[in-house]
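As structure tokens, one chain now follows by itself in the form predicted alone.
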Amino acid sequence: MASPLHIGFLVFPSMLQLDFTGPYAVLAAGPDAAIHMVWKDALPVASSDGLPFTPTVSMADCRRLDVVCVPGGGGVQALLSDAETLEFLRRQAAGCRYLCSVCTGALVLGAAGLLRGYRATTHWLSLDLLPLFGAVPQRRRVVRDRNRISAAGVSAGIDMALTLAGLLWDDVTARSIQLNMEYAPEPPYACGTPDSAPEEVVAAVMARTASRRAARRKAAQAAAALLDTGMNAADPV
């Protein structure tokens, strides 16, 4: 009987909570799939649209896992100097299979010096914080460079876990995961990106989200200056 293969997500305040349900319920479907929800302690944490999560294991207590995917979303700020989420992240990345993230997880795979010379995508409006730590954006849904697998904004999530699934298993066990869950997006709009979308529908998300895009990259340089400095280096894995 195969052992199973452990997965944990990082669970935390105000993540978006489809950047980790969409993988969620991809990889929670593998045939030998032993899904672990990890945090500070075992109190519940609310998503940023309300939608709680009660955590499975404490940073402390996780055991070494095969995988670490991280979400992303508004919490995300307050982890790029959490040195307990960081520290966690770097002693899992020195023995996991994968290191992955969704949206702007990213850029806390990067705070924790894990992004170092790996190329890497994030949610469009942050995609340019990436070289902060040494990263090397790319414009695409998934990106796949060695043993990290990252993927773009909150929906991308769900293509990166099957591309995770086809690694973790085979081609024929994503593809079945992915027929069970019928994914086969139809948009009412294209509009998913910022090269399909109209201008002034880029402008108007533009124009709501410059205050939170602002305290993004304030907290990202704080987080990078700290990798400059020696406090938070970690070398690549």
The other form holds:
Number of protein chains: 2
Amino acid sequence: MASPLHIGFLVFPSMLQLDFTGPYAVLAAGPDAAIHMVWKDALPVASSDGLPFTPTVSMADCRRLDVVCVPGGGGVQALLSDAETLEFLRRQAAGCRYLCSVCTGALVLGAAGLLRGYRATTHWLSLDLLPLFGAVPQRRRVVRDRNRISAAGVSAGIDMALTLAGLLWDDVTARSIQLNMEYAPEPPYACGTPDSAPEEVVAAVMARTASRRAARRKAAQAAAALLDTGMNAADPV
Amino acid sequence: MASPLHIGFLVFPSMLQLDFTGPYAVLAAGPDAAIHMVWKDALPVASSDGLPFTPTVSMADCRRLDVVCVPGGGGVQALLSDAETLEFLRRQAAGCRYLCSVCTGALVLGAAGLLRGYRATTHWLSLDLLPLFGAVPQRRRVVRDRNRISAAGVSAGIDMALTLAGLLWDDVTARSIQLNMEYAPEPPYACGTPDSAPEEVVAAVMARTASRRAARRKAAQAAAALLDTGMNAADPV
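Since the one above is the form predicted alone, can you give the form predicted in complex with another copy of the chain too?
Below, the chain from earlier opens the complete complex, with every other chain and molecule after it.
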């Protein structure tokens, strides 16, 4: 076996934990994977649903990663204008094999300027924000464009990670992981996309998230403006 | 809104974290859910893939729960003969609305004597162990029999939790959660069950898990024997 594959997840306050734990479960099951949880410091960060996760390495100390994955969640908004995070992603992007996102994590890659000219996807409620960063939105579950792989909302991270496992190792390994996780989903409702969900359910989710979406749009617009002027670098020189 | 629903997950060393984090993500998204992570003490427990989780309450101090859920994983083996855990589950079972398991968590419910005469499911590699505990194994993804709800392996916990959300709240709430998680899975391989997976993949998983399965069978047999003699109570009197 060669040296381990170094797979790094950005973890941050108010991330959606399943965006992170789903792909983690898949990739940690691969042969010889070293998983890193990267954040500014070593203090635990709480997910949006209250689970604390303790980073294993700081952005400053993080080695070159083979795979970088950015989960989504409410905490994304703060990251869109966080120079340290955007710089970290740009630095890692220069050397990694795959640069991945789950859910609204794609917006962070976008704010770092790393999706310009790339096809990508994100949570259905944020798909319309991708063009702000020069990305080409795709209403699909997993989108791969060159070495960028993005997943739609939350649970799509599992599909993305299995796809990635096939690329990092091989099909037999990815299939074994899928079988071991017994991943043959049977969602109890036909309701996982805005197209399949009943209208009143879509309307309820839209209504409940309206103010959050407005704030996110504003943050994304500000981040896109900074990106266009090159002002979001930690060290503009 | 009435008082919160108290939902407790047993967390333990070497659990499969997705057995826990998947249902957690679903149920924590429900209105007014108070989630508890229950273990013997307050020290962090590491999942089988290395993620630490910190219990929020001890078994001794845990209030009456509305929902109890037991994840699976390698750590299950030790629980099968752990009197404190089995007693805790029996005590909670007497008062809870739903008693749930994901993956091999069903074996722990079985060892506590809580699946006798109940239809149940578990990870496909452990399905043949359920009859040891008087349960009636079902090769299905989610099985509900009266107030026992069990899920097949790992990822089936998400399907189980959405089913449970429909019971705890209502269909519109459960559908909203599913839509918000964009749970419209597209597994990259047709490989999530032993029936759909290529023979060589099933054989590889069987071979890799052979010694683990033998040890688990031995532990389950021992637990079943204790259960039959009533000797697994913490306080046999």
